[in-house]
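Heads up, the chain below is alone and in the form predicted alone; it's given as C-alpha cells.
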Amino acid sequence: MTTRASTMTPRYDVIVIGGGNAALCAAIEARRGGRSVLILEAAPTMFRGGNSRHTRNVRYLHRGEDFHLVGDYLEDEFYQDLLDVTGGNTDERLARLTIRASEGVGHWMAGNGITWQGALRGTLQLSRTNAFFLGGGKALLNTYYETARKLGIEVQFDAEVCGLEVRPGDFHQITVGSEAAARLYEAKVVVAASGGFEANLDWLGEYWGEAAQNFLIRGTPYNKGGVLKLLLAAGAKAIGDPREYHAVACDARGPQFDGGIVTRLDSVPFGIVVNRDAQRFSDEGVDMWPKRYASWGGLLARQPGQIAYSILDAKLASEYIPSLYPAIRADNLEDLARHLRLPPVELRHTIEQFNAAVVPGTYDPTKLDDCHTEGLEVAKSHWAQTIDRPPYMAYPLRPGITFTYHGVGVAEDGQVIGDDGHPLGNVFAAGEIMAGNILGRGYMAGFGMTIGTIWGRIAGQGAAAHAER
C-alpha cells in the first residue's frame, strides 16, 4: 500500500512523543535550550496527559522543610527505601542519579507554575517524603501545557505515532496516523515519553494469559506500547521483566480503564484480605502502606480469578481513605459471605482463626505497632485487630495496573541504548517507557512522578544539546 503524506514534511529540532509529565518536562527543557519543539500526544485534548492526570504528589530529596515537607529526606534513606520495595532490582547508578537530581525539584516545579498544598497526614505517612501539588495531576498538566504554550512549543493531539524510522544508530522520521492518511515529521532528535503498554490487554495477555482480562487499568487507555514496540524493533535494548508493573488493589466495581486514584483501596492494612476461597494469602500489615500498597496488585493478580476481598468491622471503619464505592455491609458473617459469594463456613473459620491468633498490644496506625498474630501460617505483623464488631464491611479487590516496567535501556544523559550497548544516536527516553531501569519491581508513593520529572528534564536537556551538533 502506498502511504499518502504531505509533500512538505515539517521538521523540528526536537519531537517529544507523549503528553504527560515526563514529556512536558522534556519539551520545556528542550525549548529553554533554544530548540524548536513539537509534542505529539496520542490522546484527544480532553484526555491529554497520560497517567499523570491521576497523580497528586512527588517524592524528592530535601534538607529541612521544603514546600510543606518536614525534616530531612536524604540520599541514603531514599535509596534504602527504593531497595526495600524493589528487593534490589534496580540499576544503582541510575537510581542514585535520579535521587540526587531530585533535590530542588520542588523549586523547579514551582518555577514552572506549580502550587503546593500541605501533605496529607495520618496513615499515609508522607509528610516528610512527598510534596502534594494543589489540584492534583490535572492541574499540574494544565499548568505545564500553559507554560509550553507561552514558550512557543507546538502540540498536536490525536497524534498516535505508528512509524518510527531509525536508520542504523540514528532516528530519521516519524509517521503519525494510519497508513491511509499518514503525516510525516522529521526532527534532529526524538524523545520517547509515551508510557508503557499496560492498556494493551492483548500484550499483557502474552505474559499473563486470560488473567489479563481481569486487570483494571487505573490510568489512560492510550498507553498501548506502540512506540515501545517500534523502539525495540529498531534495536533498542529491552530492560525490565514484562510481567512486572506498578499495580495496586482497586475496587473491583470500578471501570476497566481510567479509574484513577479514587478506585484505589487503602483499607487493606487494617483488616484482613481473603481470596474467593475465603482464605488469607498475604501479610496485610508487613510494612507502612506507602511502601507496601503497590505490592497488592501483583498479589491479587496471582489469586484465583484475580479477585479478593478486604474485610473489616465497625471499629475500623474510619481508619482509611474510603473508596469511591460504598462498603458492602452485613450484620453477620453469613450474610456478608452471601453478599460476596464466598463460602460462609470457610469465611467464618478464617475470621475466627484470625481473631484467636491476635496478640493484643498498643494499636497505632501511624507506625509499626506491636499488634500482631501468632500461630498462623500467614501472619499479620502489625495493626492486627479482632474482627468481631458488626456491622461487618467488605470491599471487592482486583489488581489495578498503573504502568508496566518493561521498557528501553538508557544512558545517564537519557539516550536510548541499543542491543550492542551503544546509544541509538539521537533517540532519548523519559518516564514510564524507561522506568524499569530503576524500578525492577515494587513501587513507593510518588516515585513515578520523580522519575518522569527528573528524566524528562535530563532527556530534554540532552536532546537540546544533541540538536546543536
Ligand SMILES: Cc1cc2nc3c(=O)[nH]c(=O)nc-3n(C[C@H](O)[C@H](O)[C@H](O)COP(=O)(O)OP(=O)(O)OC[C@H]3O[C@@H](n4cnc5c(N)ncnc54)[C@H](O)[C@@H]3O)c2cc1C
Contents of the next structure:
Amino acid sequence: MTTRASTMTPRYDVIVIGGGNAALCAAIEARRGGRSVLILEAAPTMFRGGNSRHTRNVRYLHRGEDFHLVGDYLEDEFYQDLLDVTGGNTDERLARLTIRASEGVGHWMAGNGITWQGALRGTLQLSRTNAFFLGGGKALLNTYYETARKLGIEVQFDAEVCGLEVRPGDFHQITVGSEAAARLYEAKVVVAASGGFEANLDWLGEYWGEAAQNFLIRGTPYNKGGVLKLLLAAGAKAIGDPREYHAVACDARGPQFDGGIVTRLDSVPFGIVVNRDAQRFSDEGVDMWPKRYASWGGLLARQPGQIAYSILDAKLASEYIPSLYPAIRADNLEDLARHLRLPPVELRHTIEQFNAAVVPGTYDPTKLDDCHTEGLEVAKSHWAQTIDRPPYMAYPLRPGITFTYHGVGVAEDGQVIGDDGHPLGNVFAAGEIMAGNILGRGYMAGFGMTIGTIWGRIAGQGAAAHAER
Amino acid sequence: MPSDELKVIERTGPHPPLVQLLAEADRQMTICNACRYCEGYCAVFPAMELRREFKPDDLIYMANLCFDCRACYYACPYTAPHEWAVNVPEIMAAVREETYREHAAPKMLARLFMGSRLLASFAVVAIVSLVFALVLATSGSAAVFGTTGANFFAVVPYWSMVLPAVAVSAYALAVLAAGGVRFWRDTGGTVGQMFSVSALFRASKDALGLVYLKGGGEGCFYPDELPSMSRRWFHHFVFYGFMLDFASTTVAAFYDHFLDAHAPYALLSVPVVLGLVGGVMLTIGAAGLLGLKWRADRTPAHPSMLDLDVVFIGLLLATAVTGLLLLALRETAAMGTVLVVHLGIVAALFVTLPLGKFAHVTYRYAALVKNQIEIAESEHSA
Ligand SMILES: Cc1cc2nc3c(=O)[nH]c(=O)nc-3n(C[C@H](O)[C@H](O)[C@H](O)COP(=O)(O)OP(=O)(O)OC[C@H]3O[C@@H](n4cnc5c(N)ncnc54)[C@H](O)[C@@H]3O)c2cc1C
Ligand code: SF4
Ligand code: SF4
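Complement to the form predicted alone: the form predicted together with the named molecule:
Expanding to the full complex; the earlier chain stays at the top.
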C-alpha cells in the first residue's frame, strides 16, 4: 500500500497523528474511502488511546428510542445544554453541525464493533442523553484498533510526531522521534488528532507558573501538545484560551498522570473545604452535580500550594461514591489537624464558626435543599450540616486537569484554517485539538467523545476526498 | 502527599498465603469500586457495588462469581505497566484456587495434587498404573491381552468394576458436598437460604446456560483482547458431553442390573449412542479448551490455576478418547488393554475430582445461588 518515493521515505495518502477516538474514527473513514492510511501514535501499545481510554459514554442526538437511550434528544435541547455549560462560548455554526451529525452515531459505532451497555441495577439508570459503551473507552479503542487492522490501516506505536512540514499541494513531511533517531514519512493529507496539551506541565507553567507542577493530569501523559504547537507555527488560527482547562477535584494522593476517573472525589458538597491555612474559600453547596463537579478544579488551582481538604464527619460517611483512598480519620479536630498538617487553632475556629452558622433544615442530597448557613463571609448555600460527630474525616484535594481548550480553528469540512480563515491546505484536525471551537468553556458529559467521533469522521472523509486530487 | 495505600501487595512464593491474596483482591476491588466501568460485563461488579468495603468472605464469594472471561482485564486502563497493576481475573483466580484448596479433603492430598502440574500428572500416571497392576494381578495377563469379542467382564469382573466406582464416586460426592456446605457457611449463607427455590432455579439457569461466559454479550476474551463465543461453546461441549457419558453409564448399569441385558450393546443401542455422542462432544470440547488455553495471553492467567485447568481438562480428554477407542477396538485383542487404561483414567478422574478443578462446579454454583439471593434482596430494598 505504501508508495515509495525515490528518497525511500514511506508515502501514504493519509497520515493520522494520534491514537485516540478521533484518530481512529478519522483513520477508519479515510480507509473506507479507499486511501492508504498510517496512524502515528506517540504512546506504546499498552498505553495507546490517549484520554479516550478513560471515557465512559457519548452524547448524541436521537429521535425516540435508540439502543438503550430513551425518549428524544433533539437539536434545540442539545444546543441549549451546550449554551448552558459554555456560557455561549461556542461557534454556533460548528456546534449545530456537530449536534446534527451526531444523529445515528450510535449505529455507526455499533457498525464498527462497539457494544452498548443496557441499564443495570446500581449506578446507571436508563439514560436519555448519554449512551454507555460496554467496558469504557479502552474496550472501545481495542475494538476500533481491531476494525482498523481488518481494514488494512497501518499503525505505528511509540511514534511521537516531532516535526510537521506543511506543503500545500504537495506531500507533507512528518518527522517521528527525536532528532538522533528521526524517521520521515510523507502524506498527501494529514489529520491531526493528537489531543490537547494538558500533560505538558511546562507549557501550562507558562501561564500558571510553579502551580502547574502541582496539577494532577487525569489522562494520558502523552498529550503534550507538540503537534498543536507545530500547527500554530505553520500558521493555523489559534482558538480557545490557553490558560483555561477543564479540571475537577481529585484526591491529592493520586498519581500525577493517568489516574483516570477513579481519583475524582465527590465529597465536597457534603462537608466543608479548607485550604492549607484552614480557611474556607468557596461555597461548597452551590450547584448540583455535574456543574459543581467541573468548578472545583479551577478553585483548587488558585489556592496556595494548589491543595485543600474536604472535611466531613461520621454522619456523612457514605453519601458519595466510594473513594479510592480511604479518608484520613481522627477522633478529634486536633488530631485531624495534625494528620493534615493544618494549623489546629484555625481549623477548630473555622469549623466552630461554620457549625454556629448552620441553619437547620430538611437535608436532601438529591436536590438543592434548604440546609444553609447564615452570616458567614463564605456561605454554604445547600446541604449545610454541622461537623461535630467523630470520627472526623478528610480527603486532600488537588486540581485534576481533564483537558485544555486551546486548539486550532477548523472549517466545516474539518480542514485547519489560518488566521485569514482560509485552509492551510490538506491538513485536517479532529477531537480535542479543535474541540475549543465548539466547547470553549465548561463541559458537558459525553460531549468530548461526540466531538471526537463526529470530527474524526468528517476529517477522515475529507482527507479521503482530498487525497484523491 | 503520596500514598502507598494502593501499592501492589507483594506475594511470597507460588502459593502465597490467603491473607496476602485477599489483601491484594481488596486493593483491586477498591480501585474498581471507584471506577465501575466494567459493571456491564458480569455479576462480580454489581456485587461489588453493593459493598463499600470487602471482608474476606465477600472477596471469596466474589472470586467464585468470576468466570475468568477476562473482559475486565482488557478494558482496564490501569493494568500493568500502570502503577496500580489491576488484573482482576488473575487475582480472582488466585483466591478461587485457595478456596478449592481450603475446602478440599483430605487436605494433605489436595495440597500435593494442587501443588504443581508435575505432581498432579505423576499422581494420574500412578493411579493408572496401579489399576493396571491390580487387574493384571487379579485377572491374569491372558484375560487382559487375550480376551476378544467385547467381553469386558472377562477382563475386569463385574463387581470389581462396580464396587470401586461406587466407592470413589461416593467419596468424591461427600467431599464436594462438605466443601460446598463449608463454603456456604464461610461466605455468610444460612441454612434457610440454601433452599431458596427461586434462587436455586435462577442460579441453575445461569450455570447451565453458562451465562457469564458470554462476557458482556459477545463472549469471553480468549485468546486475547477480542471477545468470541468459542470458550462458551467448548465448555458447553465438555459439560453436556460429560453428562451424556454419565447418562450412558447409568443406562448401561440399569440395562445390566434390571433388564438383564449385558454388554456389549449394539451400535444403535441407547448406551452406545449416548456414549458415542457424549465422547465426541467431550473430546471436541476438552481439546478446544486446551487449545484456547494454550494460545491464550498468559498475563490475565494465574499460573497455578492454569495448571489445575490443564490437568483436569487433560483427564477429561483422556477419558473421552480412551472411551471412544474402546468402542472402536472392542472386537479386537487390544480391547483388554484399552479397557484397563480407560478404567484407570476414569479412576484417576474420580479420585482427583474433589482435589482439583472439578471443585469449581460446587463453589461456582454456591456463589451463583448467593448472587441470586443478593439480587433479590437488593431489588426488594430498592
Ligand atoms: C478521566 C477522563 C474521563 C473522561 N470521560 C469522558 C466521557 O465519559 N465521555 C466523553 O465524551 N469524554 C470524556 N472525557 C474527555 C475525552 O477523553 C476527550 O474529549 C476525548 O477522548 C478526546 O479524544 P481525542 O481523540 O481528541 O484525544 P485523545 O484520546 O487524548 O488522543 C490523543 C492521542 O494523540 C496522541 N498524541 C499526542 N501527541 C502526539 C504526537 N506528538 N505524536 C503522535 N501522537 C500524539 C496521544 O498519545 C493520544 O493517543 C474524559 C476525559 C478524562 C481525562
Ligand atoms: S477492572 Fe479496571 S476498568 Fe474495570 S472496573 Fe476495575 S478499575 Fe475499572
Ligand atoms: S474476568 Fe470476567 S467474570 Fe471475572 S471479574 Fe472480569 S469481567 Fe467479571
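C-alpha atoms forming the largest set that superposes within 1.5 Å between two forms make up the rigid core. Positions refer to the first chain, counted from 1. Worth saying up front: this structure is predicted, and the values here are computed from it rather than measured.
Exercise. With both forms fit on the core, is the shift of the CA atom of residue 276 between the two forms 2 Å or larger?
Worked result: Superposed on the core, residue 276 moves its C-alpha 2 Å or more between the two forms.
Exercise. So, does residue 224 move by 2 Å or more at the CA between the two forms, with the core held fixed?
Worked result: Result for residue 224: no, shift under 2 Å.
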